[in-house]
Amino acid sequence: MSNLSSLSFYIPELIIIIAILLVIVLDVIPVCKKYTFPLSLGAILLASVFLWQSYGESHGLFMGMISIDPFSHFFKMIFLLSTFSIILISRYEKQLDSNYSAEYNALLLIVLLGMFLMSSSINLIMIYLSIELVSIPSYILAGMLKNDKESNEASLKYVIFGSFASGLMLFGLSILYGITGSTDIGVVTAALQAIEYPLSIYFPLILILVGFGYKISMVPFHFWTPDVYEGAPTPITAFLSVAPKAAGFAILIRVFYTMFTLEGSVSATLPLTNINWPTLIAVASAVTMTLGNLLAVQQEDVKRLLAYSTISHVGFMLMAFAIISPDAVRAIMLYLFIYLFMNLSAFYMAIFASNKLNAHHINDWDGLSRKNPVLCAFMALTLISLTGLPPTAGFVGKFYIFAELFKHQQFYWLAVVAILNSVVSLYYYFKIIKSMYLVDVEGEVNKIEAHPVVNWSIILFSAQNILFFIYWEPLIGFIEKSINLWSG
């Protein structure tokens, strides 16, 4: 499709694409920066609206280089709520400086564009781009507390490994169009189909996966997450753990089924020939859920407890990743839906608890629940649900990733590892909720209460961990319908 004809098919990006411009602006005149907030939330819903009504539609857009399809619509979806909470909830953190919100809102506008892009990117071109899109802008988000030593280690540890991870993934993609001879990824797929020797595609495949590791925080390309996620301001904490790993795993996706699998499709159901990536995934799963648990174990701050957490999770979801099938795909996209809500209502209650008490290490939460109890118990109920326990959310998304395992029998060993890595969890997540509650605070104890916005998110986010337990079929319904990649 031309790109002139592309644009009626792009209103949502161009939705944001005009707030990031607006917001920018504003900012330089100094009576309408006030505006740049609601410009920001109300572009993101407009923006909504827009990609609800698109839903369903399959385009390539821009000669090639971008789809529009009911896959990226779902992580698009993912994208713009996450965005739309951090910018709203940013305004009652006491550690962001109010001076610098409009820069602030853009860059997360500008990462969400990115992730659009990342979601929906075809062309080895745009798949670099789109992802320089969103760490860019992350890079500076990280260390926005410029006073502070630990923000601006966090920026400079996330350029340096960001950095590296973008160059050898460059490589990757650049040893593909010389031995390919295009950039899109369906004749990629076609030329890839008839190359004889697997150590010419095993070596790209290595070097992309890298990039894409980076993105997801997978093991051994995680050494960036836990000191980024303690330095950065806590809403990016929260942001960075959510939305750029969605989008990691829509282009992981994407890439990998399309490029290295014989049908070139989510229903492909072998990889290419003599390629067996499917056990290579296997294996950094295996290592990254029980590297991240081994070393959260070891954590006193939460922040940094939460990062290692996030790094487990991650191990989690590339074991579907691991089964080439479009159920495995359908268990990813319900797993990271389930964890946007457990992992956001968990660094909300961090915000609250920061805010009120400058509470950073677990120690500081002894007898949180007397102070504010109705918090604390949706705290632990989103910890329980991290954990994998029933009945919570999260015991359906680790249901539906196990069951892919066993039903196509294959990994077995993977399940035994999975299931030790989710019995280490419980003790972390545990050790939280004991300080909340059966660990004593001498003197008296005066209530503490959050301001409405940051209360409610905490609620209604931790909420859907028992609704998407009791409720759930809707929601597989809908990723039923959205396991659909635009072929061309």
The other form holds:
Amino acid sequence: MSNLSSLSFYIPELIIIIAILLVIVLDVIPVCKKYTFPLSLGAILLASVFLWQSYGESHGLFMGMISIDPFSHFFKMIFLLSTFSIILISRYEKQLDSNYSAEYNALLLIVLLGMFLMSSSINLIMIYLSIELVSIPSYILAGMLKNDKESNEASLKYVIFGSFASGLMLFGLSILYGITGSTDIGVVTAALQAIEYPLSIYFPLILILVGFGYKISMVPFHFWTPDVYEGAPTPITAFLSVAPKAAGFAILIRVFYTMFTLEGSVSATLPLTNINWPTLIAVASAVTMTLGNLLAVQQEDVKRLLAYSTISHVGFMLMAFAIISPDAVRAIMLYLFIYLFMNLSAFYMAIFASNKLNAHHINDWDGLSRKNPVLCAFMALTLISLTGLPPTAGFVGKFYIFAELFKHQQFYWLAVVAILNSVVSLYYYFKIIKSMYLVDVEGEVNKIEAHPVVNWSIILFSAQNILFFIYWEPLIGFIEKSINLWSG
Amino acid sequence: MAENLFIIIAALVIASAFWVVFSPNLIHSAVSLIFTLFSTAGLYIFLYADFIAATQVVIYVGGILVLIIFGVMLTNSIDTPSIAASSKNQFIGGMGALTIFVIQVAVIFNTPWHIGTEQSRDSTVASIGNLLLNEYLLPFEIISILLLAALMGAALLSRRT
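Given the form predicted alone above, produce the structure of the same protein in the form predicted in complex with the partner chain.
After this comes the whole thing, all chains and molecules, with the earlier chain placed first.
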């Protein structure tokens, strides 16, 4: 579709772009400074409305640069929801300097735009550009706490790892361009089918996997994760652990299903001839979840523990990615959606604890259940869900992934590894529960109330864990409709 | 003639790049980088990419490299060997680099590369301009937002609190 006629299908993104510019302009005018926060939230709401209205449409836009399709819409809803919630909660986070709130919101909106593009790119140039558009503002956001050495370290490490990974990915993309002479992934697919020398495909495939793997923190490209998650402001940690990961999975699914499968579409079931990347992913998945879990066991810092736990969750999702089938994509999307709620609520609880009690260490959480029994009950629910035990949505998510694995009768060893890992994760999640409930603190205990916004965010997001356990039918139906990629 | 020139320029790229990495002195590395970047611009000319060659010289040699040298100059004690890049695990790193080199050579010689039709043209600037405002309009516009983010971040991080 031509550039001009694409614009009418591009309204949510345009709203976000206008909001970014307005936030920057309003920040300069002293009287209007306080409106940047409602403006950012309002823009996200407005974008959601337009996005919801256009659900189901499927087009290639801007001369084949990006596509809108139900698949990208599903992910865009995840991005909008998480960004909205993060902007909202950040206002009540004490670490952040409120002088910079306009820049902070503008950068978050830019990341949001980048994630929108990541989920809908169908051109090698846009793939690279959208990943950079997510990464570069994230580097800055991780270093928002300018007087905190750990935050500076986080930012610097993130930059170094990120630029290295995207450099390698760019190299891989350039090889694909060299093979095909086109940057359109549809054309690349057709050209790759004809190549007989496996290394010519393996080499760019692995390089591209480096770039995507870094975004979703897949082992061995995860080294930045714990340090960045620990040093960054907690809302940013929560954000990075959810939204860019979802974006990474969106682009991973789109690119790999279109370029590296025999059928070249999401209904594919076989990889390219001679290219056994599912096994590669299966090994990476096993290593990712095992390493994430084993390192999480040793952590005493809550944020760091959650950081390693996100790595192990990525391993779980990769497990389904090792199977090429539309049902596996469905399992990943379901897991991502549930993971969004459980992870955000866990991190919000960490925000509450560090704001009110200055508690970072697990031991600082001792006896928290007597200080705020309601939130601790919901936190316990979240942790059970993260472990994947019934009666929570985490169980549903894990169930679908395991079902996929058994249905295809491939990678039984992977299922064994995953079950062992679930047991390990039980240990460290219950370490937090134990600290909240079973450790007694002496003396008088004062009740501590969270700010209503924080309070209700935690409660709402944890409550999803029950809701989607009982009633996941509509969700899975919606996801089923969303597995629909635009193709040529 | 052209082939010999190409070989000279390519050799210059490689030799100066080696010196950038292995030189014990940071200033020498930085100066050597000038040669690498300049001769890379020469390679672009061989590819008929005159515009990219010009931007390579203006941005990398003119801007970024001067910035790097300034950065080196402004750090204390430039002559002490402690800031000279000391490297560890040279053997493992070397083996890794060698493996990747071998893989790349294998890929280069075995891949059926896409070979475009031979064209003769005067200048690529006009067609680049056309492409940027037609086919590649969206990436072009998105880059402006990326630059905005980078600018904002630079201002944010360097501002005094």
